[in-house]
Every structure is written in structure tokens, then in C-alpha cells.
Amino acid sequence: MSQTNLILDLENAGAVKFGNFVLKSGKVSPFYFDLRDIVSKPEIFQRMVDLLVEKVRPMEFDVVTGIPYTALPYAAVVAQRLGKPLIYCRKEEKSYGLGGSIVGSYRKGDRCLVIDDLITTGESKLETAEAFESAGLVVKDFVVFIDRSLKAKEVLGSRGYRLHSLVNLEEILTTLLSHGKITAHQAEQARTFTRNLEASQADTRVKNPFADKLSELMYRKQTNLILSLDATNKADFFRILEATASEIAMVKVHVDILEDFDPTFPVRLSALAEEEDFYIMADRKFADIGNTARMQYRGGIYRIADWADAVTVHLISGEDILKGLFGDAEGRSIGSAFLLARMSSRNNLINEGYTRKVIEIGRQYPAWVAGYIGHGESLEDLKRFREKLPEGQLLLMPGVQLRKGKDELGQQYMTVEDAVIGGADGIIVGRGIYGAPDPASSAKIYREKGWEAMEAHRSPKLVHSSMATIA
């Protein structure tokens, strides 16, 4: 089966469409590829498998996988034809039976060939590689039917992966145009849309006013330390905060654990923040529907919106919670959000799919989202997580102490140096400071270690990039 015949077969089967199609991002594309129904067309399915087998036979691999769901049937037949084991990664990790996310038999060190239907940016392929590599497999080669991108091969190559395709976008457009299946105008529309799409994806920087202000303060004050101050009474709270204020960029407050809260608390806190040059984050972790979250934020006894510069938000209820918190402000100055993208507690229920969605939503609301709260299981895991975040939004990392470890309630800790090297713009420290015999001395140690790591391990360009506006 020739390349031309494959393209014409796909067009005839309705897998290649031209018109107006709304993508997941909300953008309207002039073309669309959909190979899902090919499994119901045995003749073309068989011819496509033949092409795959011919393409991958010379490659070196031990096991075969297909990215769910479209590519799995192809991968299964290719594996059977070549006498290789088939494995695949569940979209959601199984929580019963034997558990686990990878189905099938394999050995650590096995080389895994990854098959998928098409590629647009390469991001999902990198996430697939991470999932298999974390299980001890080696991923080097990705094979797709259609490469609809301009730079995916280059992007994957920069990370050490090889991309192979049966056809690419330009070959499809040229073939269909020469056979009178599309017009020259349709072909140029597709090319223009792809160029513009990749240009917009390449520019990942977003702008949030509070992220810029916090970044500038961090650089001016030479500290990336955020104090998580979980005192349960005002006397202890202000005793510790006044002793440590010179060392911190921001204080993280759980106002609802104060046993003696009264209206004087936010007044005194705001005055101290202005005097000592730090910001205030209310760690309320809003997670309800938009209307309820708005009342929790702007009303009640705490009236958080009146004094907090930023708040923490779970997106379990969807993006409308951001509209509830920050929309319709009626001229008032409303703070910014840090979204909970990952947690540092052992066996928490946040998975990578949820994390990816949180980042996608955060990117869509740059006026309201200053950044993300996230942890890493290891230095490399944290680096991979940081790479997914938009430039211009910050990463604040909890679970930071002077030594690695965990507590009796499942909190996991990473060192200051690893947190900063991994990409954290701010390190969140709680008991390591307020639980110390001398909180002031402890805060000083964390501040010095945190900033030394920033200057030593993050290039000036990266420091200035993540630290945003610098005079």
C-alpha cells in the first residue's frame, strides 16, 4: 500500500475532514483527523496495520504499547504479528485488585515501542513516556499514522525520543489537492492554522499582576521563603511572625484554625505585612461551587478578600470556582489564586490527568491565577512538572525541610536545594520554622539556603525569568 493510497483511503473513509471543527481548546480548525472508526472498516484497518508492521520491523524494541484508546487495536495486532508482548497504561490507575496503572507483563529495562494515531504538539507523548519510564521501561521510539505538527519531531528529539510517521500534514494536503479532493484555498487554510497554532503554543508566557509583584519582592528582599504559620492563637501567631518577618516573602495563613480570631487579627496582620514587606496568602483551599466559594471568600466572619493578597484553590468543582471568587468584583481589588496541582501527602488522590487539567485551566485565566502549589516525588519528577507550567506563573512548593523524610501522617519532605533546583520559585516551610526552638534563627537558615540554591543552580536568565519584573 503506497503513501498516496493510504491518504486517499483515509479521506474516503471520512477520517480526513475539511470544514469548521471546534477543538478542545475552543479554537476552530479548518481540518480534522479522526481515525477512531477505522477499526470498524476491516479492509483499510488491515492495510494500515501492514504499513505499521513494515515501518517498525527494523526497530529495536521488546514490548509494544498503544496510547488509549484509538491506537490500542493497532498496537495489539502489530504485537501479535511480530511476536512481541503488548502492554498498555490505564488512563486511570486501578485502585482495587492488584492495582497499578500498567497492564501486561514486562521486565525493567525493556524497550517499549509506542504507537499512536497522530501527533499535534508532542506533550501527550512526553507524558506517556514519563509513565512508562517511571515503571522502569525504556522509551525511545514513537510511531504515528499522521504527524499534523510542524515541530513535534524536533520537540521529541530534544528530549531524546525519535518520532516516526506514515504521513505528515503537508503530504496529506499535497496529495488531496493533486487528486481534486480539496481546493488550494483549503490547503492554505490548513497550513496557516497549523503555523498560527504552533506559534501560540510556543509563546507560553502569561501575565498575572500578583505573580509579578511577588517575584519582584522575592528578588528585592533576596528570599524565596514562604512561612506556613499554623498557630492556633493570636499571641503565638504574631510572636512567631514578628520574629521571622524579615526573612520571608509571604506568610501562609490558616485563619480558620485560630481559636481566638476577632476582627483585629487581619488589621494587625495587614499592618505588619506592610511594615515588614511581605505578602499574605490565605490557605483556605476553596473547593465548592462558585456561589458558595464567593460567599466564603468575601463574607462570613473572616472576610478573606479584604486582607489576603492570594488564596489557594482546588479545582475539583471546575473552573467556575474562579469566576465565583474573582469575577464581578464591582471595582474592588480582588486577590489572586494559587491552584493545587499536586499535593505532598502520601497516597493523595490527585493524578497526572487532574494535574494537567489544572494547568490548562490556570493558563486560561492568567488575570486570576498567579501560579500553582505542587510537590515532586523526586528531583527529576519535580523538574518534569515544572516544565509543564506556563512561564509567568509561579510554582510554590510545600513539604520542604532541611532533610528528606516524612512524618507520621504521610507528609513527604524534599530538601531546600532539591526543591529550588527542581524549579520551585517559592519554598513553603511550616513546622521546620514555627516548631523550632528559635523560629527566627530557623527562618534565617531556610532563607539563606533557599536563596543560595536559587543563585547557584538556576542561571541568571532563569532566575530573572521566574522572578519576573526586575529593575
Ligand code: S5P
Given for the second form:
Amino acid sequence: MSQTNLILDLENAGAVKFGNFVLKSGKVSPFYFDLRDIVSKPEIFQRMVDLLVEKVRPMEFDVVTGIPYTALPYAAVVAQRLGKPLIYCRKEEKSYGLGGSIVGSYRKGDRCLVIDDLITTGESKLETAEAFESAGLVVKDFVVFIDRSLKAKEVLGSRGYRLHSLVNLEEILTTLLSHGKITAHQAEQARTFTRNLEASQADTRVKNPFADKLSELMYRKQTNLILSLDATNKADFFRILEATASEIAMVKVHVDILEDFDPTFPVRLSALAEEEDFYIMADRKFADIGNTARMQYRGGIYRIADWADAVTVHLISGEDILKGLFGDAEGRSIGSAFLLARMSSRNNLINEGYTRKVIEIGRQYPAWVAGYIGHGESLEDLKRFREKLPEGQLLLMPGVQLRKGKDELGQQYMTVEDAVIGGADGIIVGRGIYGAPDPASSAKIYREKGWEAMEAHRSPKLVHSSMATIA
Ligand code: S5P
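Please give the corresponding structure for the form predicted together with ligand S5P, as opposed to the form predicted on its own shown earlier.
Below is the whole assembly, all chains and molecules, this chain first.
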């Protein structure tokens, strides 16, 4: 079957449609591709499998996979025809490690061919590759029916992957145009839409005022150290803070662990922050519905909104928590959020999909979201995570000590160097400093190591832009 026949088949089956389609993002697209239904059309299905088999036969691979659900039946038939093992990944259980969620047997080092229906940005293909690679497989080739993007091939190519497609957007447009299925105007609309969409995706920079202020302070004070001062009484808290203040960019507090909190605490803390030039983050990890989070943030005995420059927020209840916290502030000066995108504790329940959603929402609220709290299972894992964050928002990383390790309650530590090289803009250190015999000299060591790693290893692109301009 020729490429032209495939395109006409897809059009005929309603898998390729032109008109006005509202996408999840709210944008209206002039075309829509959806290959899910083809499995119920055995003749077309068979012809598509034939084309795939022809395409992949010369490629070198040991196992075949299809990305669930649409591509999986094709992958199964292709694998069977070529006498290769099929493996697949359970969609519901996708998480970082992925180890246990691959169905089928394979050996470490096996080359895995990945089949999917469509490619749009290449982003989800990269995630798939990462997942399979972290399970010990080698991914080189992706095969899709339709390449609907202008740049995905290049994006994957720059990361060392090959993209093969049966047809691309331009081939679909010219074929349907020459067969009178669409008008020249519709073809042009589809091209313009795709170009604009890709241009807007390329511009990932967002701007948050607090992220800029914190970066600026870090550069001015030459420190990316955030002290997690988890002391349980005011005397200890201020003794340690006064001794370490000159080394830090921000202090992170769990105000609800203080036994003797009273309204003098935030007053004294704010005065010291002003005097010693650091910011204050309340690590309250708000997580409730918008209305409750608002009361927790602005009221109660702590009145966090009155003194914290930033707070930590879980998005488990959805994006409206951000509106609860920061919306409708009636002229009050209200802080910024760092969203929990990943956690440092072992076996935590955050998975890749959750992290992706947190970043997506964070990108949509740049006025309120200064950045993310995140961690990595390894240096490579941290780097990959960092690449997904919008430029302009910061990554703060807890679970940092001078040596890799863990505590007895599931906390996992990376070294200062790995954290910074992996992409943390700020390192959050608690017991490594306040638990040391001499917190002041310990803070100095963390600050020096952190800043040295920043200067030595971070390319100008990774350093926050306001730092780069001051530099
Ligand atoms: O994933 C996380 C998120 C946070 S904010 N893991 C964390 O450890 N934290 C916080 O960072 C935690 O609540 C504690 O205050 C600090 C780490 O403390 P350390 O003593 O283990 O360095």
C-alpha cells in the first residue's frame, strides 16, 4: 500500500479530520488526528501493520514495545510477525523507576523499538525512552504513523534518538488537497496553526518577581544555601540563625514545630532577615481545598501570609489551592509558592505524571509560582527533571548533605555538588547544619561548596537569567 492510500484510508476512517476542534488547552485546532478507532477496522488495521512491518524490518532491535493504549495492538502484531518479543509498560503504574511495571521478559541491554501512533512535541517520547532506559533497555528508534510536528524529529535527534514516521503533516495536507478532500485554505490554516503552536511552546520562559529577587540575592551574597532551621524552640532557632545568617540566601521554617511560638517570633525573624539580607520561606506544605488553605495561610495564630516571602504547596487538591492562597488579596502583599514537584523521601507516591501536571500548572501561574521543590534519584535523573522546568522558575532541592546517604525515616540525601550540577538553584540543608556541632562553620562549608559548584558547573543557560545579567 502506498503512502497516498494510507492517508486516504485514514481520512476515510475518520482518523484524520479537518474543522474546528477544541483542544485540552482550550486552543482551537483546524485539524484532529485520532487513530484509536482503527483497531476496530480490520482491513485498514492490517494494511497499517503491513506498512509498519515493511518500515521496521531493516532496523536493528531485540524487543518491540507499543505505547499504551493506541499503539499496543500494532506492536503486538508487528512483534509476532517478525518473531520478536513484545514488552510493554503498564500505563497506570508509570513512575520514575518503572522497574516492576514492565510486562514481558527482556535482558538488560536489549535494544527496544518503540511504536506509537502520533508524535506532537516529542516530549512524551523522551519520557518513554527515559523510563525504558532506567529499566536497563536501550532505546534508539521510534516509529510513528503520523508525525504531526515540524520539529519533533530534530528534538529527538538532538538527544540521540531516531524518529521514523509513515507519513507527516505536510504529506497529509498535500495528498488530501490534491484529492479534493480539503481546501487550500484549510491546508494553510493547519500549517499556520502548527507553526504558531510550536513557536509558543519554544518560548518557555516565565517571569516571577520573587524568583528574580531570590536569584538576585543569591548572586549578590554569593550563596545558594537555604537553611532548613527545624529547631523546636525560639532560643535555639535564633541562636543558630544569628550564627549562620551571613551564609544563607533564605531560611526555611516549620513554624508549627516551635514549642514556644508567639507573635514576637515573626517580628524578630523579619527584623533579622532585613538586617542580614535573607528571605523567609514557611515550609507549611499547604495541600487542602482553596478555602481552607486560605484560612491556614492568612489566619490562625501563625498568620504566615504576613511574614513569609514564600511558602511550599502541594497541588494534590488541584490548582485552585493557588487561587485560595494568593488570589483576591485586596492589596495585601502576598508571597510566592514553591510547588512540591518531587519529594526526597523514599517510596513517596509522586509519579512522573503527577510531576508533569505540577510543572504544567506552575507554568500557568507565573505570578504566584516562583519555582519547585524537587529531588532526583541520581544525578542523571535530576538533570532530566530540571530540563522540564520552565526557565525563570527556580528549583530548590532538599535532601542534601555533604555525603550521599539516608536517615532512618526514609529521607534520602544527595551531595551538594550533585544537587547543584544536576540543576538545583537552591540547596535546602537542615540537619547537615543545625545538627552539626558548630552550625556556623558547617553553614560556611555548605555555602562554599554550593557556590563553587554553581560557578564551576552550571552553564550560563542553566543559571537564572537575572543572575547572568548581574554577572
Ligand atoms: O521532599 C522534601 C521536601 C521538603 S520541603 N523533602 C524534605 O526533606 N523537605 C524538607 O526539607 C523537610 O521537611 C525538612 O525540613 C528539610 C530537610 O531536612 P534535613 O534535615 O533532612 O536536611
